[in-house]
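Let's start with one chain on its own, the form predicted alone, as structure tokens.
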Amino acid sequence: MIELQHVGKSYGDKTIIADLSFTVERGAFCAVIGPSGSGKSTSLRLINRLIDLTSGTIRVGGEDIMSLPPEQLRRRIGYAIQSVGLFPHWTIEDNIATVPRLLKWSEAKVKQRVEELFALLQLDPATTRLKYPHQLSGGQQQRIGVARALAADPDILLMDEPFGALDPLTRQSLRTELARIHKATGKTILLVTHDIDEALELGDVIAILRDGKLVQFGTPADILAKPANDFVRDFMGGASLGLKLLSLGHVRDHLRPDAAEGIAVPADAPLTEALSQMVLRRTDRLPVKDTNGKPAGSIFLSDLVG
């Protein structure tokens, strides 16, 4: 659990974080969102003590941070930022040996924790473990970024922009990804990211900021269907909101046993392929297969809307 009760950072007359308080459950994955200056950066880098903050209090597992030592803060917290950081001198399997190296693990747990790292992101460690930074994509660096940031098994995942060099393609392939690592792992999360989609598709709850303030903080579908004000509402994309908030609803959830003509949509995809699908085939239903490409059923359009 990671608690930030009234956080205040300032740099002389300057706030950049003023008076925030939200609670991050333990296994939980929050995007924290916000305009460009809004403190989403220092709110993390404030949670691992790169700086110290003004006021108030922050606990990570029920402890105060400013009651531990920030070598052992951090050794509890994995940190993946947007560039990198790669060591480029170092193999890739040094690079991601770093930190259990430096804590004296044993060469032979940490051989056994890359290992895991490679399959947990599914890098062929034949092809990858002695290559070098620059022969890899910035995709594939960016795996690295994220599996070295999980060495040491933190209980925590702090991400700040992590993909936001990478083009929409590889952007998608990572976020999909990391949705994955976090099922699998159930680690805490906080991502900061620009991407209110990706905010959307990856969080359990959001943080949304301006001018170092908490604006809004609950679930996707909350944020969309009851946005605190005007500001939220054109921030969460406006006219767009409806659209949004179906795009966080499945097929699947809204399944008829009637029959319908035509090439069915997957069990699994968002409602928005559904709409999307229906308005370009001039139909008001849909067939829908399931995983196995078997009939499921169908879609209607008043299941959409109504």
The other form holds:
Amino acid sequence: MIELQHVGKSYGDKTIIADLSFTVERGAFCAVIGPSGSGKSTSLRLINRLIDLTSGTIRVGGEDIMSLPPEQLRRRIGYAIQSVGLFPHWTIEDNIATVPRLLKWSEAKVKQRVEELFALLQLDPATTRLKYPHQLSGGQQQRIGVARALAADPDILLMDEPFGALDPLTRQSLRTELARIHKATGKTILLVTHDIDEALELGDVIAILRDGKLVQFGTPADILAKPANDFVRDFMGGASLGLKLLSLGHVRDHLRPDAAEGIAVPADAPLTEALSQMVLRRTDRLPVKDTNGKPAGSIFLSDLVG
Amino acid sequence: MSKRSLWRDPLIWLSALFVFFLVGMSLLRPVFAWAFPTIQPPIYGGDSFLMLWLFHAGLVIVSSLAAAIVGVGAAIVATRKAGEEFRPLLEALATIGQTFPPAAVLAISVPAFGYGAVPTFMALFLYGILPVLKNSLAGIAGVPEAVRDAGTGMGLTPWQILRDIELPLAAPTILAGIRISVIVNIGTAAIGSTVGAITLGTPIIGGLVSDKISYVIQGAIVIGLFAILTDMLFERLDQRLRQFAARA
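Provide the structure of the form predicted together with the partner chain, given the form predicted alone shown above.
Whole complex next, starting from this chain.
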């Protein structure tokens, strides 16, 4: 659990964060979004004390972050950043093992943990373990960055635009992977991003920041359905707000037993995909297949707005 | 390295040649006697070349070591948060300092430290700091900010960041600075003979003063080989280091 209470940060008379309060429940995935300069990265770096608070309190797992030496606090919190920052002179294995070794785990336990992480991130240890960061692609490096952040099995993961510098395809695949990892590990994750779709796809809750203040905090559906003000409405997509809302739903939740003609859409696809297919095929109904490819029913255009 | 290629290694050949000149210069007596019939004796007859080299190398090693420690140390201090303010000053000092010719530094140190090995040592030491300082500052500053940020964010202490991240990544650049410092000092130490230090420059200075050109040649050959060999050794060390570090 991460609690921010009346958190403030200023440099001289320049205020970066003003009276920021919100709570991320244990096991939740919170996406922090906002325009550049809204203080989203700063708020993240306050949590692991890379930046010192000016006012307010932050609690991590119920404990005040100021009650621990910063190094000790940071070793308990996973940290992944956009520029990855892998140590270029260390092998992939050693990079991943950084925090476990700082915590003086036995070498056998470190080895075992590294293997677990390779499995979790679906990386091949035989070809990657002893390589150096520069020998990997950007996407692979970012994956190692995530593995390194998870290495000491921290309860909390802080991620600062971890996929910001990647191409859209790699980005999407890593996003899907992060969602899977979140489900598999139950970590509390705080992810800073400026990509609304990323926030909508990954976040259980979303915090929208502007000029260092919290503008709205809620579930993606809440925020899209009831934007707090014009800023949120425009920022979240303006005219395409309805489509964003649609993208949160899944085909499987709107199934009909009726049959339909044509190529089937997968049941776990977002509703936007069904809509897109209907427009492309000039039809108002589509057949649906389940994960095994078997017919599962159909979906009608009228169900999308129902 | 296989046996075959070992014998093709120029370092081995040059080392052998160097040792020959150090201990077997007298074997070349007929050659120098033939080339310079008027010079008696044709081979420099003061301290043996081995002895001169030991003095010379000792002076270079001690002064360069001291310069390396001070140079790297100052760069570390200037790149810490607490020493930030000194950084522009040190950078300016290192740059301006290197515009002085080493011989001028030697000339200045005589009135301050008198004659003999001490002013030579001081000149070599002071002049040797500059390239080390300059390269160490650049090397540490060249460590990507993201790497430092990730390290700090994962809970490395400032000391661990310095020891495990900054110094290994800056090592090739720092080594390049030490290399310049040592090579310049090998040359400058020879000029130290003008202020009374015993070095490989002694036969050169003596030969110039007494118009015995063969002594100048003998001294110059040994110093030249010494400098080339040292540079080659640094080259090897640099390659080694790059295998382990600086994969950025």
